[in-house]
Amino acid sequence: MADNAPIGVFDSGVGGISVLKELVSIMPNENFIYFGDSKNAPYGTKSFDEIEKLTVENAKYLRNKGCKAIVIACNTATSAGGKAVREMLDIPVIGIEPALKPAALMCEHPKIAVMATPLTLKLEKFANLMEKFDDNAVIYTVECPEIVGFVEKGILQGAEIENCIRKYFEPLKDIKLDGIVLGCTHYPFVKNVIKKVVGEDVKLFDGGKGTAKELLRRLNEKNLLSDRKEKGKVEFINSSGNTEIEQKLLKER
């Protein structure tokens, strides 16, 4: 059997487009509905309860639009609301988490920085993830609350965002980092600026590709993949009413 219903993807705003690009890349014949909740962005500075409520509402909205699977393309929303969404829905629900495993295992005892929103770093889920790799790497955390706002406005380069990122890494300026984990789906859009600040030889890791591969596996397992021969479509919806930035970011390389 096949299922030609769309796949629902949502984020606190436009950041989840970095995950959507990976999904479209490995499942080009699927249709997607992307919901960006820019009206309520950023999620990373809100309370756990607020984010859980928004995450559940977003998932319900996409399920009511007939989606056969849901991708929570936001680290903070996955951490705060992923469990509640999985308990609520009887369809595949895939979340995302910081790609700490490949970073920690990149070489022998690397020095790794994890960039993420304040809430992602405070939650027990991240603490448990970090504990798993404590013996493999030296791990530093870098709270980056302002980057989401830049990406939401379509500001992906320039002195303002470069100075912001430089400020976040100031405490680590004397540490030779081997890798950086981009623990928010907005961050891959400013990876060139991050590289400019930390150096080209520092390897960047994000969880988008792993999330896409996991969804493909789950859909295949449940015979939910589309049998469509032509290229699928992406429908954009944003709680702010404006989807221009999403469409622009999907074309970014």
Contents of the next structure:
Amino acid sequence: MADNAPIGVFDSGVGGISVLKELVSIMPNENFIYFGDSKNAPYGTKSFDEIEKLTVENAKYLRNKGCKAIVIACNTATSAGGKAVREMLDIPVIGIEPALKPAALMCEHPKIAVMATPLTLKLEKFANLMEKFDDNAVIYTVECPEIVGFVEKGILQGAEIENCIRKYFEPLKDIKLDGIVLGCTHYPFVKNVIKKVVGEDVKLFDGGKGTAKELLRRLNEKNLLSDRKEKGKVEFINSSGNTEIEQKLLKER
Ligand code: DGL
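Okay, that's the form predicted on its own, but what's the structure of the form predicted in complex with D-glutamic acid?
The complete assembly is shown below, putting the previous chain first.
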């Protein structure tokens, strides 16, 4: 058995492309529809109710386009709306959460900083995740509401974004961090700037690969993988009407 319907992937904007890349890399024959809700970005500074509603709408939209599975390629949307989407749809729904586990287990009692949006860090889902690894690591949280705006504009380097990230890490400047969790899918696009600020020896963790592996496992388990022999296609849709930055970011590495 096989299913050649597309896989729906969405984010508050262009950040989910960092996850889409991992999906395409391990499932090259699948078709994907990527929906970026840039009109409503950023999600991370809005309320739980607003984001839950937008998350449900985005998932419904992709389901109505015939998608066989949904990837919520946004930590904020997963935290606020993942549960509602899973309850609403009878197809595999995969979310993303900050990759705290590999970071907390990287060595004996590491010092870890989790960068994420204010909403992700505020919600119970994150509090539960932190509690799980509290004994293994010293965990600091760093709210980074403005990075999304730069990435949405396609600004991935330069003084402005570097100063912004430096400002976020100012309170931690005397701490020798071992690892940083990129708890928002926009951040992998600025990992070089983050490294420049925190130092090359600090290890960065993001949840993109883990999410892709989990989707592959779930599709396989339900016999929903495509049997297409040729390379699949990616269709981009953005609520702002412009998909130029998405196309550019998919090529970025
Ligand atoms: N990319 C999103 C995340 O992973 C949210 C960014 C935003 O819109 O604030 O959390």
